[in-house]
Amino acid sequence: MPAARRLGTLRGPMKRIVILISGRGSNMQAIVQRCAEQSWPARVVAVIANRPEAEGLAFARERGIATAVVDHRAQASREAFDAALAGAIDGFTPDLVVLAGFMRILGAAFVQRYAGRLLNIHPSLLPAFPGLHTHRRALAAGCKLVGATVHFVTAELDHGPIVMQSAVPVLPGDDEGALAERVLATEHVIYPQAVRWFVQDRLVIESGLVRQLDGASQVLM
């Protein structure tokens, strides 16, 4: 990315957000709710799922948000799926695309198409534990602190400029489920905050690092 790049300024003051989900989309729900409660200069214009049975679609429909399904199982290849998904997304002319529990690996061409306006959240303190089973791996490694990371998506899986992180202590007796639940609660705080900064034009990337222009903390402890 350029040495200094202001983000979120593609269109006028009211930004358009498309959210991608695979399941219940709890982070999607948190973003939709905060957007309405805090009167962001933005609107979630669509929720798109890669599974027709994704539970989060009902939440979106109940709130009058457009929905679409691009079933990966109906596509002949990963490239075909990426192309179909991009077509569905572009139909809503978004300023920002948000991955919220979207469980498909996206190809380099797709990622480049939305460079600088594609956000993801991962349940670890990246760059530690990219991929799946993050909490299980953190417990096995004896980590004393875990968390979640909001980042801009790049072609490398679960990597990219970090917008915000949460830190969660590992408690005695924690198992994978208990740890996942506490981390998820912080995801519902940091992901809406990161999206809000984007739509308010409060983020800039400098030399590959994301800076919040108001000097607000990018860590939730």
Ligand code: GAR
The other form holds:
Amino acid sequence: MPAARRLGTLRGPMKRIVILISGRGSNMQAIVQRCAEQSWPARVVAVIANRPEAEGLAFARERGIATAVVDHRAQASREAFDAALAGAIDGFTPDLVVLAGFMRILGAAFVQRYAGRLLNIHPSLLPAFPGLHTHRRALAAGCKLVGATVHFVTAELDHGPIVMQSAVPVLPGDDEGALAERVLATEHVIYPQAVRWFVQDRLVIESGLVRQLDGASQVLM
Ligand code: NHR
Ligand code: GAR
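Given the form predicted alone, corresponding form predicted together with the ligand:
Entire complex below, previous chain first.
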């Protein structure tokens, strides 16, 4: 390990980000791109997938970002998967771990290990529709507004402190795919924004609520 990495004082303010994906990885790509364009005090040091076929891995490789795969199907239990995943993550000594379309529920021990430095984006206006198939459920419920939520991850699925939300209308004739696409476009704005605030040390969690220290709007609509 180079001396500059060992000496905390020389490491400077550059935060190390590890991004976990399961598939396409468009949110991961948006974060990598904004990080470079806007010269964040941060670097995406690795992209880790739980599926070897995750399309997003190719983008990371092309960019020279380290990649790893921890295949949940090769693990004997959820606990074993979580431990293998944590081992892979810790090899990159991250300051922040970002779930970006990551599709495996993580256990309490894993979440505790990264408490306060683990973010997720969920494609609904939480606390509505935690879990899977959010767009289908929002359509079935007759929702007129839908959106996405960036939150800190806690042991309770999709219930952690909310960093930022986006809202878009449901339009006549929308199906699941149309809705997912409209919401996804906003995810690509709010997730990089939330991660930027984190790496700039602009977020605090107070009594389970997230405050942006500059008073910036935590809403996109
Ligand atoms: N883990 C914890 N503890 N807390 C959260 O808030 C989490 C989490 C793990 C993932 C992302 C999430 C989402 O935003 C997320 C948040 C997967 C499932 C799921 O049911 C649910 C929510 C989320 C991700 N996964 C199935 C499982 O058995 C597998 C589904 C599949 O492989 O396609 O793990 O919605
Ligand atoms: C995104 O819409 C994300 O919010 C959602 O999956 C998509 C992943 O797209 N996440 C979940 O549903 C988590 N359960 P991406 O891989 O292109 O970022």
